[in-house]
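A single chain, nothing else alongside it, follows as structure tokens in the form predicted alone.
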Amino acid sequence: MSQRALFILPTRFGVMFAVTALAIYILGTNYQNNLVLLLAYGMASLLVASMWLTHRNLQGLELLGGPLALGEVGGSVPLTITLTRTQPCRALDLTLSGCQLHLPLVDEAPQTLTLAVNGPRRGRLLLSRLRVESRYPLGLFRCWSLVDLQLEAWLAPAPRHGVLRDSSDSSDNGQQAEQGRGEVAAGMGDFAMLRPHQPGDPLGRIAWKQLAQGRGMLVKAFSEPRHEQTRLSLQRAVGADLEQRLAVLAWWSADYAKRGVPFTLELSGTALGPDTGPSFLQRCRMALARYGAPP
């Protein structure tokens, strides 16, 4: 950071220190006491040296923003920032959109930090400028800078378990099908067997009848779904509003990717896939996060 990007002002403690030094100087001048004047001059010198050291602590610090970050609604988005400086600097406070981080020391080696920022709703997360501040060494002055690192973060819908309409019922008039025959657990395939319950299994697959019979906690297992059942779209998702339907699509995308089932996600006339795996799931989550956002 250059000198023009740095701002410095005395803290409340620094103002009190300066007023005290001035009062001691007036007292020493009034009584012509050299020792009191020497104390006032020493306090004034300390004040000036502290101002120079505080400003020098941030001068030359370089910050670099990380790549695009993706999180979920209700969670945090990890934003990475890299700090470099030719000489060590101390006692840095970083603030970004309500997230604060204190660094006791930044040495000459590049240091990568992660700031976890929370967001209230799906879509692009509006970020403020990064505030870098220091009061080193004595806390008499506060030096800061507001840096625009061009950080970009998006919030994808949090996965929410729900049912999908059968592909034959996925039309624009499918709202009536939710009340009757249209709600089917598409994507599960045909029923295959009952298996023991494992942590993480959805409640909708638990065999409650067998549990009531005293046969233990069993889960319904299904065969691999047909290709047309793995085509995810808003028309097939069941939900009260757009956000709930997107959350259902996020759940099925994560479920297919976890089980290694290739699937296709169709949004706004654009189809992703068929594919599977963590990288493809990230693409789908980003597409769900960007849905409806201006280009």
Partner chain sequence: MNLLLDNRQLFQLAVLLQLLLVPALWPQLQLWVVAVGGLTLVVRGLMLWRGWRAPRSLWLSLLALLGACLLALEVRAIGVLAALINILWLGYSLKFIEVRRDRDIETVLVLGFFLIALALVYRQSIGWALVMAVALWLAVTSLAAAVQPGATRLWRVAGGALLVALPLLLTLFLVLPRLPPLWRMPVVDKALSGLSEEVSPGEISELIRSSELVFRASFSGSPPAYGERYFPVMRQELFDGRRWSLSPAIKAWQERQPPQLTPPPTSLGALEDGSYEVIAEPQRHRWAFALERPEPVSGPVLLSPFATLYRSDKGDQRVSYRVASSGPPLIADGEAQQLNLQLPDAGNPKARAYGRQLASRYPTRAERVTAILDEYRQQPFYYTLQPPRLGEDAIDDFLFDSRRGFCGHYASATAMVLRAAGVPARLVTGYQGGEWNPQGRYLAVHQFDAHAWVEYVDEQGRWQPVDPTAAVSPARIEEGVTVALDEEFAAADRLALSRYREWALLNQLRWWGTNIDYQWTRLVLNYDAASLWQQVGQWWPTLAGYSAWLILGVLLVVATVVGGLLLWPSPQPTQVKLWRPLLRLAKRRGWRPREGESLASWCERLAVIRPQLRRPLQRCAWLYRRWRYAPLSPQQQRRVLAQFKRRLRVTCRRWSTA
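Could I have the structure of this protein in the form predicted in complex with its partner chain, to go alongside the form predicted alone above?
Keep in mind that what follows is only the chain, not its partners or any molecules around it.
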């Protein structure tokens, strides 16, 4: 943090302290008492020294914004920030869009912290600048800086269970037929067979019992009669408005991902997948969060 980005002003307590120093100075003057004057001078010098020390405490602090963060509507977005400073820096207060964090010490070892910012609406979260403030050492001055760390946070819709319409009217059945391995199916489908394990199969579908019996790594496969069911799109979601329908899509994506069912998410003309697993779910949630936002 460079010198120019730092602001410094006395706190209310600092002003009170200065007024007391003045009162003591008057007391010393009226009694012509050098020791009382010395105390008043000491308090005045302490005020100046405290200004320097407070400023110095923040000087040279390095802040690094973390990667793009994704959260859910109504929940909080975990934003990561990394702080370092060659000399120890004490008693920091970080504020970002209503979220506060007190940090007793920052030193040479980079310290990564997570600020959880709440967001009410889907889409990009509007973040204020990060305010880094410290009143160390004596609380007489407050030194702060407003840092723009180029933090980016998106809010995905909060998953909400809802009904999906049949996708009978979908025209691309042929494309559907080509997709992936035939046997993959929704967890709710009927158990079809055990097949040998292939790398990449979700852990939840490993036949543990058979493994224990020493029959090798087998994977349970389910038959899914209606493949088009795993193709999620806005048209299929039922809901009063766009947000609700996106929430339904979020629920189904999370559900499929949890069960390890490959699925496709189609939004505004682009299709994601078919794929499954946590990282794909993250991509889908991001896409849901970004839906409707200017690119």
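Positions refer to the first chain, counted from 1. None of these values were measured; they are calculated from a predicted model. Take the two forms, find the largest set of C-alpha atoms that superpose within 1.5 Å, and that set is the rigid core.
Taking the rigid core as fixed, one finds a CA shift for Leu63 smaller than 2 Å between these two forms. Relative to the superposed core, Thr270 undergoes a C-alpha shift smaller than 2 Å between these two forms.
When two forms of a protein are overlaid on their rigid core, residues whose CA moves 2 Å or more are considered shifted, and Trp52 is not one of them between these two forms. Note on Asn30: its Cα is shifted 4.2 Å between these two forms, core used for superposition.
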